[in-house]
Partner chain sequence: MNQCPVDIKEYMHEYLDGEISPEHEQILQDHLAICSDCKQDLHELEKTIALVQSMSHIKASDDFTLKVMQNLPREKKRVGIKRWFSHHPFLTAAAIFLILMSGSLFSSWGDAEQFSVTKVPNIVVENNTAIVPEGETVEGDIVVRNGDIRIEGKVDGNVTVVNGDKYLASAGEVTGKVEEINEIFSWLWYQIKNGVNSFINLLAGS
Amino acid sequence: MEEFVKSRIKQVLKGDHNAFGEIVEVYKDRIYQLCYRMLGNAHEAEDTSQEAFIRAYVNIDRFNINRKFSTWLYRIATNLCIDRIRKKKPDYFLDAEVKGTDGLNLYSQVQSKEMTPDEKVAKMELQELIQMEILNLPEKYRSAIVLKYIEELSLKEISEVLDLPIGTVKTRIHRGREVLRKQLRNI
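Any chance you could show this chain by itself in the form predicted alone?
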């Protein structure tokens, strides 16, 4: 897939701006999910993921073709999410509920084995609780936890996305898990 993306980047650099649309199609869902997990709000996630693609397009000439494009794009999206988190007012809290769906959230869209309605509700409530607790993590732990456990990036990729040494990434993941464990202990 990286070769496909790199070939499209070369086309964009040669002036074929439509080739970037194909790159967006490859990564749009993953970038949206990353933003949603970090921000906890569908509308903000949409805005931030679109902004990430715009920034990538505008700065495509700065991309080092010898590196992974996905890591570069994740870094852009993560930084934009962190910027949004920093700009939020402290008393403004967003929940993960999708407006107009009577209490459903994006977890209800995830395919899984058949469960009873009670099990589905219990699972959804647990996921909402975990998402809320992730949103309560300090941003340095939140970004590491989301990239590791939600986006399933390797430690090296997380290190590149966050521009931190691998040791620091490991520490942040460990400390973030400890904070989550303490917050979720009573469940």
Contents of the next structure:
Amino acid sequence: MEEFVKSRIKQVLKGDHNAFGEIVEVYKDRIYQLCYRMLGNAHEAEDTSQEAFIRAYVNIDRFNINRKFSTWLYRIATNLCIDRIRKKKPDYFLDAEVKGTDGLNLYSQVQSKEMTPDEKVAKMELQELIQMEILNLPEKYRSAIVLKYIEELSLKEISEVLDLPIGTVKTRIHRGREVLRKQLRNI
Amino acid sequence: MNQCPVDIKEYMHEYLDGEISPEHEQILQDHLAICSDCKQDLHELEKTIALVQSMSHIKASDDFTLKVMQNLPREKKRVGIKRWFSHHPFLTAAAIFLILMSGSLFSSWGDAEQFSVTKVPNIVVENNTAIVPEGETVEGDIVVRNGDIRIEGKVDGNVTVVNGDKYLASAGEVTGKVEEINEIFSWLWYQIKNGVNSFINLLAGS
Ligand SMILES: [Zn+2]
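Please give the other form, namely the form predicted together with its partner chain, since only the form predicted alone has been shown so far.
Full complex below, order starting with the chain above.
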């Protein structure tokens, strides 16, 4: 996969911008999911993940072709999410309409074809609860936890994405796990 | 509780990260066997991980890629398209050939047996020859088809001759470009050049 993506990057550098579309196809779900779990709503996740790809395109000539492209892309997206979390206006969550819409989106996005409606609702509620607790994590624990357990990156990859020593990444994951344990122990 | 080893929590996390040393694992196992609080903690941590991992995979919208492509910065994109055209001149010509084939190209080539010249003031026509007389100035581009052009005066613009020749007198002057087109493929290119900028702009979305 990395080889395919690198051949597409070379095409983009030659000016074939449609090759970039093939790169977006490969990573769109992973990057969107990262943003969704970091930000907690579909609208912001869409905006941020779109912007991540646009930034990657604009800066593609700065990508070191000998590195892993996904790491570079995750880094752009994670930084955008963290920026957005920091800038977030406190009154954002008061927007009931947006919140309701997101619930619907989350509901429709739960992949649960063989479940009964009741099970779906139960699963959705559980997922919402977990999502809420992830959103309550301080952003430095949140990014480490999402990259580790949602995106399933290795500790080494996470340390490259976050530009932190592996030891620091571990500490953040450990603290994040402890906070979540206290919140989710009674489920 | 008081007898819990100082670093027992850290060992639990090492264990969860799959990076525990045999010595630490031994200490952890021995302690969990006698301490229900720590056993409970580890159990809760494992459950927490399982819950987070159980989150459904969510997908980007179906038009996600399309939207990204539409929002790429225009400047860079247009350069990209222009480069594509210059890297693939034959494909470009072939594509535009097909597009134009259904349009006016062949009719305009086919019925072009007759002499024609762009209607501009100050131009004189004699025996299938357009003449820009000495001392006169024609403002604007001139296209002559199936005939010649003799320029004794001044043309403030481009001159294109299709299936004909141009004669530029010593006193004649053309401020723009002068082109002679005598084959259908050149004619095609001429059409393309007129069409290609709008074609590029169409693709580039402007
Ligand atoms: Zn203990």
